[in-house]
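Below, in structure tokens: the form predicted alone, a single chain.
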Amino acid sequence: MSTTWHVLGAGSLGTLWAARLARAGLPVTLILRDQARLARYRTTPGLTLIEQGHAQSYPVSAQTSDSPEPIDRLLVACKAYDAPGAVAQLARRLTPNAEVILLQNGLGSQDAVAAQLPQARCIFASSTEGAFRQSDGSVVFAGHGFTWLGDTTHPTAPLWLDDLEAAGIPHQWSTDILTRLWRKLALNCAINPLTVLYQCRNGGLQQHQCEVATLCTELAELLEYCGQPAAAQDLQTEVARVIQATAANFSSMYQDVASGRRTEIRYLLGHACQAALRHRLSLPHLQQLHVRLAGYLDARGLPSD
């Protein structure tokens, strides 16, 4: 029998993965935040995946963190700032050879979780897929993308990648996952904060090309200093391509602010600026962007760390 996928974090990507795994006939269990959410979820037909206007429901089981069931495989799909605390509540349930897949934006939370779980194999993931929740238990697949996975301490790919193949989740095992994560962090730092400050869709940044280009220059310099020259290569070209390809989209950070939710500023701009500080690297535009965004969030009563 296949190993159960326990999915922690019933947000857009967590439910997107869970629904596709369930569609492939694989055992999936959602781990919800509290009993109230579990009660609400149990009034639904399960997880509903909406793709190209077509809705299909899948009967996915759910539980809270205090369930006694052991966990062999855990997909952590909650926000970066929630990941360490949420995983800590589940540590006692992880089996000795458990595998934990970390699907967070930015950098910093992955190492924090891995430090909490020395007995588990922690696998880092970076995804370009797009999705948004319509309601509890309902997710819209908004943009087909790709997911890279890797283990900084163990280069051998796990056998369960076959599950992702069966579920139609495009993926690749990467022996240098940190390069992928740094590249995505740089892309997010160059795009997401500006969409918040200028209150625009990604395509609106085409009106601010000089500012974007300056940020890309500084981010590329930071990546070089952090030992990630491959992540720095042609960064400005890639950022321009992403802005054009996702012109009609609102960035995830924009959506967080619009909904009054905490952003992942600490794991994006915050992480980049801390790395610059460690290397005694002066990146005035990046650091000023961090200050501007923190002030913008403070003014709206949102956490700025």
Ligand code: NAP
Given for the second form:
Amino acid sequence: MSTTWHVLGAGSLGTLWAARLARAGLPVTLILRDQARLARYRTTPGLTLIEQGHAQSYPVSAQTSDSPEPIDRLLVACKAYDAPGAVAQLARRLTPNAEVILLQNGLGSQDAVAAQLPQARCIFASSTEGAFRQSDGSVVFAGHGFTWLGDTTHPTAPLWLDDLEAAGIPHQWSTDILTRLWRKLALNCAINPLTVLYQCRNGGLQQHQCEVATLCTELAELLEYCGQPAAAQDLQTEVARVIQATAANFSSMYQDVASGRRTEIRYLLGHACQAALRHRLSLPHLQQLHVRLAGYLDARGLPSD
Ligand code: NAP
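Form predicted in complex with the named molecule, following the form predicted alone:
Entire complex below, previous chain first.
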């Protein structure tokens, strides 16, 4: 009998993972925020995933954190700012050898979760897959991509990667997951905040090349200080490549702000600035960008941390 995948958070990424695992015949249980969400979910045919315009529903079972069922494997698919609190509510249900897979973008939330669960194996993930929720609760699989998974304390890959294979989730075990997360964080810091401040698509940053280049220089310096020289390599070239390749797209942070949703600033630019402070590193442009973005969010009534 396969181990059940408990999926915490049935949002975009949670639905994308849960639907594919369930489709492969693997046992999946959703953990929803509260009884009201659970009652509403039970009026639906299950999770609905839209792929290439085709909607399919998956009748995945669901519960709240109050359920007494033990958890051996937990996939955390909340936003970074929700993850530590949401996992804390489940700590008593985790079995002694539980494994916790963390899908959060940025850095900081993974360590906060791991610190709460010294007995569990925490696996960090970095994904380039893309999904978004429609107003009716269904989720659109918008961008095919890849997910790297790794454990900063233990290099051995878990056996359940076979489940991901069976579910058709493109993935690879990574022995340098922190380097991948730092690299993605740096790309994100160089692009996303400026798209919010200039109110532009990614391609609009081609008009602000000097500013982007200065940020890349400071971010590369930070990565070196944080012991991540590989993540610093050719950062500016890659940032320019991403801006060009995604010129027509609005960044995820831009979309969050445009929809009045909280951003993950604290785990991206906030984490970078905190790390600089810890290393007593002066990165004036990065710090000024953080102040500008926080001010912009404040002015719109959105959390700036
Ligand atoms: P999302 O659509 O907002 O989904 C988050 C889900 O977590 C929501 O359904 C939310 O429930 C749920 N949640 C929050 N607190 C909870 C709690 N205490 N108990 C149960 N459920 C709870 O977010 P997302 O886009 O999937 O992003 C999740 C993470 O993946 C983020 O760190 C993001 O940066 C990262 N990521 C996302 C993508 C993507 O394409 N979406 C790609 C790569 C990485 P409610 O609906 O009740 O609020």
